[in-house]
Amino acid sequence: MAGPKNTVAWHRNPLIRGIIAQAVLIAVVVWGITTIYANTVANMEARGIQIGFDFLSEVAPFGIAFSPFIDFNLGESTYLTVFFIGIQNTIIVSILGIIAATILGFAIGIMRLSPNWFISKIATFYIETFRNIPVLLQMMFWNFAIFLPLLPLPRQSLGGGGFFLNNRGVYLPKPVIENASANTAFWLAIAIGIAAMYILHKIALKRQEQTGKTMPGKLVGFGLLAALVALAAMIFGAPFGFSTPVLGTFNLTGGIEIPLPLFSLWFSLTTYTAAFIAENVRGGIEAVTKGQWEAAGALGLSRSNLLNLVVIPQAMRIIVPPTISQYLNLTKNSSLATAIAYEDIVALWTGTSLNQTGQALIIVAMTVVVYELLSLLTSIALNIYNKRVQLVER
């Protein structure tokens, strides 16, 4: 209030002008969106196309083969359940793919920089092959030309002792809780073991800082964990029983089934994305100045210590941002699943459900929102990680 009197006319005040401009813009955008929406609905009604969300609570009248965490009961589950199963299956293959592609990508990227000519050429060959072929083609190749014809039919499954492999998928024994107290003891032993591992690791670090001597804290902790689990099993008995897969008329039943479409999709997404991540890793490592390598070498660090302690932490700053994009690409590429019969959100929701209900607009819009959310969540999580590895300047 004590300042000089404001002599500028209100309509020339930049602050007020800014607010007005923003308000007008928001009004126009809101009006535009509502107009488009109203127009679409009116046009669809005029053409006799019914539109609405009512179908979500209707019973879905078709079968679903793969849903590990959400129960689907034919004749009871609704379209909304189908929607969630689709999201679940997309997330499953994306997470499995991201983990495997990261591991494989790092390995190939480091191989590419290996001083060994042969190893580095293998990595180059890998990258140039997988990076340059469209991923849909790779998916069809692995699924239809390699896995389906080369793996045996269910009646000739490979393996034994509860573990089987055939051209319908991988079958594993399924752990079943038979003895509740043994099971509780098992998980308790694991919890205590992990806590012990963490504490021992901290102690070892502190010891190293004070005395310079390294102590195998993690190794001792892991031994402790194993001993605790063994002890719990001896006192209380086996924590699980196993339900093993057996051959029925057509397929193996019981046990855990990893269906071939999931395997093929995971395999092709992993090998494809790993080629890109490998190049990110190579770029990141090459960007670490030569002086850092030489200095670490002069300190007498072994090659693995040199990479793990000096080079990779610095390289991460360059590797992480483009790798986030690769994770997003992997998630979106999983939408090609329908070509090899994996039941992801595109196959279940914009495929089967769309056809049964005819609600194209709503179903496609919901799918768009799902991918948008998945991408944003991945970005947020990795941006937090990125902040942690970035150079903190003082």
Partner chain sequence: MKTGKLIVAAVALFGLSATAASAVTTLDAVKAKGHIQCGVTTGLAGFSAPDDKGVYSGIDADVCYAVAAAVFGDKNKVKFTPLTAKERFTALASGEIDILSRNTTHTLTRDASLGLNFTYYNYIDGQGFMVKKALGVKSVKELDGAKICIQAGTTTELNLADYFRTNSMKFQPVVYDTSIQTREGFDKGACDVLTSDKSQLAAIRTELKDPKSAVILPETISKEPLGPVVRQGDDQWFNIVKWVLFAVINADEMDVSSKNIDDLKAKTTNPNIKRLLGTEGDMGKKLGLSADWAYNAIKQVGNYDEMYTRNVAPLGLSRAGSVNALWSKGGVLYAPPIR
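Now show the form predicted alone, given that the preceding structure was the form predicted together with the partner chain.
The following holds one chain only.
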């Protein structure tokens, strides 16, 4: 005979109680947001401030000095174009900063663990100095106290041969497409070369797992890539020429101009964030057990091979998660660029455009969404990489 069922009252069921609690919390948050929005709209309308997206199609009555990929024409381009230029400029400095900070941070982190006392102390001094000074102060120091007063005027620019440096920025040769078919062949050769590098790298890893012998897959792939590009140039000719900067009456014209505010912002974000990444690298490497170091040393591996083949691959699972946070911090810290007149989304959109249109609610909300999306995309991409470097336990 079956016994009585053990039933739990619905109000004591943990699952149901959890669902109800979350539903109530969501309802409260939605109510709070809608209430704040309704009150804000009512107050702004009472003061005669119109709210809407119609201003995005209006012509922006100001100029923009730096926009390398999106054309801006004074008297023709709209506020929507200004919005996209701000996003573009923020992404540019963020990507450049992440790449440079990663390279510098790894180098400083490994230097701090060097058996050479002098190198180790230099790395320690760098870390303790740069990470304890506010990044805004560093931006202003490098831009206003170092680069602006010490770099020469345009007519006395440093460099030559198409590369110039002065207190207005860095000037580089600009590639210009001159042969469409050669340009197509050039990029096709690069695509094939990159695919070959990936395949050879996988083959090298598989061979190492099976035989224990290393194969320079990346080096061979890079050589193949260079050979394909050279072959395409020999058959089709040079794909593009270069427009070099030329010194005019007051300034340099032609080529690519990297304005000084961008260089100062990139430099300060890189040096600041690299100090934190270096500590992540040091912590990750020191977390690898001493036995792994001793076992690799017993095999006769050099210190560079010991780090590259044994220690760093194991340390990456510890290095990557906190480093993701530093990448996000670098992207958000770029919003301080308005202090040194770099035209990022904060300076162009929540600064100049907001002052011109008065659409504070819409403009600030759009800026918040942009930073939220940039953070989410960065986090998703790096978490995918983080899963790949995690150790797979049996």
